[in-house]
Amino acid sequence: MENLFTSPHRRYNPLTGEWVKVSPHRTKRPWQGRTEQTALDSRPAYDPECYLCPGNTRSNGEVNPQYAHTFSFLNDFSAILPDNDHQAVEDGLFQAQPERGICKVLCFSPRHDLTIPRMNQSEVEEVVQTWKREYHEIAQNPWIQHIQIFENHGSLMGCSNPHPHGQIWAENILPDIPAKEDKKQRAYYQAQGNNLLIDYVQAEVVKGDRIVVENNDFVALVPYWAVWPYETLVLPRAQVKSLAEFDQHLISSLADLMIRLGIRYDNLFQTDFPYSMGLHQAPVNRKLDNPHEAEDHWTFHMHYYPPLLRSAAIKKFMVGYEMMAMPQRDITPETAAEILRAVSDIHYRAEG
């Protein structure tokens, strides 16, 4: 096993079916690439051109609140739409199929400069809790069946505003990343009367090499077949399918554990560490051909995926062999969870 870890070779990815190429020995390769701006840490509290703080005017003339804790609002821009009733287009190898969703833009703090990792308990158990509130409420629309809740954090992962906010697209229709890990827990669960993601970090903690953070309802770990760099899943101890059936206990459970592991990503190579992050959870409104079986395959986690890999002057670029093949790190995930449990969890910014 030591051997395997130490020179090329492929994971597989239970969640999707997919695989991804590791190959240990490339970490002493030389770095003479590409550099990226390392972040600005420096931002004022209020920023009077900022479109999201409280109270200013956004792009398409609508003033926002002087909101003091979250605020959600309809995506000014959004790239999917409530009403369409365009026709699907079935012309041989040519399809098209109208699409409708619902965009919101989730504002996670009035301050301009404050981020999850920065921000205290309380106020991260707001994040959650408003996540769960747009949950119920989006689910109410019968025609929607799958609410993706995400943050892009940072410029270098397209965020065009700093402004410490995330997003939630929801569609009439299951997207392939999240039909692919439902056909896969469907099928371990028929197979096996279990939930994978629950045999699976059960699994993480006996080993404890891949587990970055934990507390008593929720690990964070680099899985088995990250293919980011400092990729990390976040599960949860016991089976939950959705934000939907989180108690205030959860709530400020994985509150937490967001904190925490956010905290150990900007500790890294001190820097606002970049990210895309997104929750994965049950369906709603779906119609099944056994209803008995419900969506009880489903486990709630969550995904984020940082694209630095030496510093924070230096990404992971996905080019290549990645984009005609498969994808392939250099780094193994028990390396990058072993380099992300020995960081300090007491953030760089609050030290001195």
Ligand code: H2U
Second form
Amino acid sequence: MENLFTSPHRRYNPLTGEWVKVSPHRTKRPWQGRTEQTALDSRPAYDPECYLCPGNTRSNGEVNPQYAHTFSFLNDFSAILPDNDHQAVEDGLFQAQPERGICKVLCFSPRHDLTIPRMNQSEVEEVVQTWKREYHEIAQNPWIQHIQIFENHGSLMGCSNPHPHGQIWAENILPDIPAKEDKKQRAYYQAQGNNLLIDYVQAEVVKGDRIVVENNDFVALVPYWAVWPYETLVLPRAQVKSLAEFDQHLISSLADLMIRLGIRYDNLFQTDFPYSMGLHQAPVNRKLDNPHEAEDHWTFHMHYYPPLLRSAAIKKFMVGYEMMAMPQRDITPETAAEILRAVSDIHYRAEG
Ligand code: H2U
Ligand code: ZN
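What's the form predicted together with this ligand like, now that we've got the form predicted on its own?
Below is the entire complex, every chain and molecule, led by the chain shown above.
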């Protein structure tokens, strides 16, 4: 009998409780590699028109400092604001809650032309270090519950500016996606006495077929339940709840892994690979009824959601059946991991 994984099936995501449909029989055509090459993007190291470059003026008239490493500032067009004393609406089917939050923009580098996979180890360490500092500082506001650090990368993802940067949205509630992960991790921890994602990473390391890159502290793999063709999940090998617990060693390990994963992504279609990436970690300042609950069930992790499917230009759209019913994929997570493992670990734009 043929393996279930060669015929249509669905897979369970234990982190959210959702399912994904896998249709591997639709990918019988052989892997052709990239089908076209995009023009090499040659951005200047400094762009006088860029609102993120050092020394430039932003749309609100503020001037960026001549920063040398990373630079963060309050988003001039914040989606949520710190002050909001409006009343909730509780009117049957019409419910609304006021939201409070802090939005920041974080430049990864003063260089307009770089991306994480083309930055060096110490430069990416600076990014992780800055994330840790921001997580710590923002958590000092006792009303903040959740701190979402993310990067939306590439014009294909709707990112407005190629200057390497990410964002932080912190707020007074736990948003839906981390709330689902919170519930699932807590239930698992209470039932098993172990962390869901640590048990998961250990099992994946034994199986091996979904691993993309790894080092002594972190593993990047295509999760068993991946929705996007080349989606990856970055997991620590040992339990750690949030950036607050990262020492210098973990910071440099994570930077190493992010660079190596990013190089493989860029090499896959020889393009500046677009994605949305984000960190999920323990909520902050949560008032728990039972102090024993703490946040020990939470494991720090990162999600990378890239939209590309078959080439630098062919993107997967989540439409039709997927908008109406559930997500679906053709190429299996195992095949995606194999393809990512097979590409070079030296960046295609590296000199020499
Ligand atoms: P993207 O990551 O989607 O490109 O967004 C960049 C953010 O930068 C966006 O949230 C902010 C926008 O509000 N921004 C400023 O804070 N100041 C500016 O002068 C322009 C853009
Ligand atoms: Zn710039």
